[in-house]
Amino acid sequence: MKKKVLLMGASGSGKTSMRSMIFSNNPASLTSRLGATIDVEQNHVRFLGDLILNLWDCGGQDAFMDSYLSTQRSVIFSHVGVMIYVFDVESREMEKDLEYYRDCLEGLSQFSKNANVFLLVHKVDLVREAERNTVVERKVEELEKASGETPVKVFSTSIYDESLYKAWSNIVNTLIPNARNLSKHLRIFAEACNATEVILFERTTFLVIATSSHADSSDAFPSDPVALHALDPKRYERTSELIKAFKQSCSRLREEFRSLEMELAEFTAVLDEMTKNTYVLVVVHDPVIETAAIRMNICMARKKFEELQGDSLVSEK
């Protein structure tokens, strides 16, 4: 099953970066070495086994952005799963910008009428941090305004910090059949365990597919009184971001990730392998609940999570 993504905005927006962290494993410090996208670059990146995205990472300039609206845009914009249009915070071009932008919604309109749509306003790193919010909401006012009826979900972003991954975490999540129902799985695991959180990534890029915490709260607090811990909203790509670096690190030792076991003070995280293509990540506050139990737990649950991912991507085939 092949879901295209478009991955579009002016040259040296940062697309191509954020591309190559996300399913190249690439560190930030790596990025400034890319050179800018000519034309289209597709790429098939396998995510979650038989779910392939069709990436096409589309050159920003504006001799092939006039070329995708014309010449290019029946086959640029048909079968579109996700577009992504990507905002330089700092464009000193940016009614340009937004003139190609709605271009792009009207190809859209006229060939994928279902495809989502996310903007993301990257490199709000060069943003002083006590100016960041202010320019972000100003953005984020201004791209949906200029978005009209399309329905959008707009992201700031940087290859510095988590946000990059918040952001293709909730992109990917639209891509993936029956997402809601491996969160209603997640959560009864979670209850079998007394566990605060389980949380499900995907193998290679260790983007979050679902969570234990219903989907309508960012924060999710858990209702059990002894679990009521300050839960940050950003723990997941945080965690996503950490465990890719530790992946790295045992890549440069030669050694090979497998799993990983924290026991603290306040609680205890077991890492596993849930599928084939799947971690598991289940966090304990209850101090009597052993790792092997979790262990235990997450063999006896591996069985079933892989009939429920099998039968997602079969139903959309």
Given for the second form:
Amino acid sequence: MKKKVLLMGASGSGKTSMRSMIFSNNPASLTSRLGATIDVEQNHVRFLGDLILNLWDCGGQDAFMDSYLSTQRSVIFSHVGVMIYVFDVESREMEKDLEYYRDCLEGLSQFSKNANVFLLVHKVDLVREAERNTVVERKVEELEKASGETPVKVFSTSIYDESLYKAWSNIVNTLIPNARNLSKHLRIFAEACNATEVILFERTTFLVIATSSHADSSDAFPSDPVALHALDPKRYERTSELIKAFKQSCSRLREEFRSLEMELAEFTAVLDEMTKNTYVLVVVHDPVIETAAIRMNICMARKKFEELQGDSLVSEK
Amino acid sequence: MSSSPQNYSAVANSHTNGTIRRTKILLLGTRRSGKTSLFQVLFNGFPLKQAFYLEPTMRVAKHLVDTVIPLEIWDCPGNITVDTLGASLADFATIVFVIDIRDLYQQPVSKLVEFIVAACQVNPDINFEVFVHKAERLQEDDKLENFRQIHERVMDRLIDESPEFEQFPLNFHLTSIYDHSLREAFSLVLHKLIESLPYLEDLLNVFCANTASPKAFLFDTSSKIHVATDTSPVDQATHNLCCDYLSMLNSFGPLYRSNAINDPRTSRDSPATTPPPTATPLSPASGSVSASPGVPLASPPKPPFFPCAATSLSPSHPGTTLTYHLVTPHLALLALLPTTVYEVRRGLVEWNVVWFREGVREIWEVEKERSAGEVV
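Output the form predicted together with the partner chain next; the form predicted on its own has already been displayed.
First the chain shown before, then all remaining chains and molecules of the complex.
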């Protein structure tokens, strides 16, 4: 199954560096070496084995934008699964950015009515920490107003912290057809392990695909172990960030990260391969449970999850 | 007196009322050479991006740091001289002099020479370490060229002072807060101050021999400085990986910490609160397979809990596993092991860790007693 993802935004807003960090495992320090994208760079990224993301990284210079909106209009805007529009938080030409953005929305409504739209307020690390919240809030308001009727999701992001992973995990989640089903099975698995939480990651990007906890507020499910333990709300994206960084350090030694087990003062956890394309993190707070037991459970759950993953993608075709 | 980090100060207070003998390190350098940021990054986990905004140090700040030995680090303002320091140079075990690699060398070099001459009169045993700092600002070639030049300048000026200084033991390190070179350099500085270092190294050697480990480090967990390592040469890439591994584990801890009121884990003993296990004194060599186990871990009511972790790395066939075992509240053993050894003989590996821990704890106790005893 193929999904088309449009990456749009003004020139220099950070589309390509974002892409290179998430999908090519480049560290943030190397993004300054990237040149401007000319016209459209198409990439096929295999995600979760059978799901192929067809990334259209669209160069943002005015001349290109004008041509996307006129002569290339039907090519660019048809069959779009997701459009990601990137705004530089310090952009000096917000008026112009918004105008192009509205034109793109119009193109989408003409050719792909069901596309999801995500807006990223990018490079928030440039704003002083004290002012960050207010600046972002103002931007969000402005962008929501500009979007009119179209439902959009806005994230503030920076390549220097975990916010990038949060946004992309959310984006990718809309593309996975059976996320709910996976979640349900993860819950059963978590119960079997007596785990507080089980998190499923995609193998190469380490984006979060599904978790055992209920997505919405903790009030609705008071018996949910995660709610009981009141875990850090940023844990998913921080985990993605930490593991990605460690993978990079391993690759500097020409080693490849394979698995991790921890028995720390705060919790016990195992991070290991679940299926060909996923990693699973099992977090346990019960001090009696040993890592070997968790490993064994992962081993036994593998077959089921391979099936689940296979099923979902076939049925969607 | 100072803003020492919480996790250190807790231990500092538990020893005595703060009246223990501390090994003193003096941090010197001209203004804006990076003394304070260097200290903050090493011992307070200071975010690198904030280093730019640090205010200049106006008066001497004394920081108490407890690693394997208790340290007192004096962070000085740039304009300090031998006379305005307010203490005799005889009190210091080591002077770390920081030079910005892009600076004009005239001023810092004369200042360094001034301190060397003054120190040698009162304290001939003092260690002098020169950190050629902010190395990340230059390209590889320029970096080495400037490093060499500074070295040469300092030695020339010293010989001008007096020909006796020709053999003066002065150590130069190329450092940067943006990679692990700073930690490596500071480890070397620290090694000279730890009197029990040979015993720690022996313990590590025995551990490596018993577990077929190619490399093992004893790290200070929060500053990520390695306190000791076995005698095989240190490969920089391996050292960097261990540092990265340690910082990942340090960040994971609080990330999934349970904030529940009755978390079963909080009732569990952490090594910080347990007294060291009372085992019969054993030299590391006798901690081999023949010794009888069971004494240290079997104290029935609450067995002490020591955090540990392991990560396995492929793809080279036997593969490597990187293990982490906390030994004392602030020291951890990091070892590279062949994955086959770790998977097949994990019990034996852990058993060796127990004896290693015993040895380190004994040394730690002795060091603690000594530093407390010398005051009384």
